[in-house]
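This document opens with one chain alone, in structure tokens, the form predicted alone.
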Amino acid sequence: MAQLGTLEELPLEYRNGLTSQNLVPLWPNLRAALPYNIPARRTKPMVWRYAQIRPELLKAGELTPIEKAERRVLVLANPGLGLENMQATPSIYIGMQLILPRETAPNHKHSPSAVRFVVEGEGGFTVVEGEKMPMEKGDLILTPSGLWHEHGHEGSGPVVWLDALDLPMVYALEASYCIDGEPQKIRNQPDSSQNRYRRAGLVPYASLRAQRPKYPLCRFPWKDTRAALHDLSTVTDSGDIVQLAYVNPETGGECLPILGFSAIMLRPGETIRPVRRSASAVLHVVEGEGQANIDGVELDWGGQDTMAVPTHAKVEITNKSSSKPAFLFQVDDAPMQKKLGFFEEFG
């Protein structure tokens, strides 16, 4: 490896001259921008514990009415990236959002894409482009870039969901913005996307000759995902990971362009070792408890906890229960990396 020159080796007069012209010599900074073998990473492997988040979120509900919050969210910020930057990983924003009975989170649309993964509560709903979708524990709801969406609560007790957005990427490109709108008119077809695409391998016949919708399915019920994971586990060899990807039912590709979403089942007592990847990820615990080792950092996790996984990390996840399965929801930035041409798996 070449021994690169340092900034201090350059005459001060020369350096000052470069600075006055908004110029920077590359070679003293080359290894910082292009390190050998593995990227320089500031993201810390860590866990946010829902048992600690929940009382703070409920307190926020007492302190700040929805009218003053618009979206009442506590952001899961990775300290390695700076709390003020509101990043769980360099490309993934994660927040915990609370809505209380009879509240409405008003209608708007924005350039970042978002998903909602329901953590607790009953009676919540999301409206996307006039389609009203119930929000039950573990459901995944898409609110893609540029689509109108609003939230409401017709039940009792708090409803909490996890927000996952590609906000850091869109913000870094100076492309992040939002538009407010009037409340949506509900179509007379509640949860219509789910009813059109109820079974894998079956699509409405008319879609074969019509122009395919960009986002045909906006709600993925957890009860169906959980059952599918259980069925998959019966035909998955020991040592192989039981994992299902959430996809666009018309194309088979990722359901959103930048972030990918999947669900993982750990069988009782099972330890999985996912292949090391260039993508970063966030893991949210739907059910169960266990331990993760992420780049040598040991993290205990339980129900509704959330973990950050840096790029290129070595990961090992163990289900502590010898009798019950555990279930995880994963968000990653693999779709973006694949489109940009640098996604890798390292065996």
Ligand code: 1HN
The other form holds:
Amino acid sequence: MAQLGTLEELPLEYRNGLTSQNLVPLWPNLRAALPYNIPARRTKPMVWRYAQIRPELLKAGELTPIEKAERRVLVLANPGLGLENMQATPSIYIGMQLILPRETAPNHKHSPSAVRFVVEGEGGFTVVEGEKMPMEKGDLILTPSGLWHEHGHEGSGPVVWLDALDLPMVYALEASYCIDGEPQKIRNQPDSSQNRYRRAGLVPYASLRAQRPKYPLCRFPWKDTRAALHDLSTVTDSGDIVQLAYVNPETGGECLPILGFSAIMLRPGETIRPVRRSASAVLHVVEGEGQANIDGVELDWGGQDTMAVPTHAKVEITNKSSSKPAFLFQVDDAPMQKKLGFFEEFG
Ligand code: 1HN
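So the form predicted alone is up there; where is the form predicted in complex with this ligand?
The next block holds the full complex; its first chain is the one shown before.
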């Protein structure tokens, strides 16, 4: 571990000469670019409380008509990464979107992939490539890169969902853009994919020989996920984590290329200590309350709160109820890190 030369050690005239030719010496910057043992992380472990977001979101509903917003969203921006950069973690964009009765969020498609996770309210819907999908609390809805999508609200009262996008990655690669479209023609009501993919292990026979659809299933109803977590908990040893991955039912692989999605059940009184990983994550509380320790930062969480987990973080999460389970929805960037070849678990 040699002590590397600094910029100041170089003659000013030499430095200025380099600058004027758009040249930079590596050695004064090498340790910052490549720190020993653990990456430099600006992402703060933190919680955004829904009790504080909700009134601000409803106020946005009064202040800004949907036509002036297209998407009425308050972004959960990690202060460690600069609020203006709209990153919950380096790779994950998270927003809370409000839609009021009879409003529509117009049709468009874009290069980043998005998902919605419904936080509250009834009567919201999303149309993806002509397939109309109801949005019930806890449902996960995919709007993958390049697919047309628009939202509406046929019920009463506010509907709020969490948007998770790979926008920071796509934007950093100077590849983020959008195209507006006319309202879609709705093909199926409700979504036909719910009838095609009824159960894990059963897929339409034709998909064995035909080209498989890239995004066969775009809605994962929470009532199924919750029941499946309950069933999984009955066969999971204490000390193991009750966690289900949302996958593409045709391939068994992750449903989107960059971000991954999973659901965790914390049994009454349970503390989980997930293996430390190179991926960053966001945890959204579907149900329950408790504490988390993320890299030594103690956080209290309750229903609909959302937490940021930096890369390489040490994580401990406790369900403080001794009688009721708690449920978390997790977004992480493990799919991207795996594809890029640097995903690690430090077991
Ligand atoms: C987007 O398309 C939606 O479709 C929400 O609801 C949030 C944030 C950045 C870029 C695109 C939506 C978004 C977004």
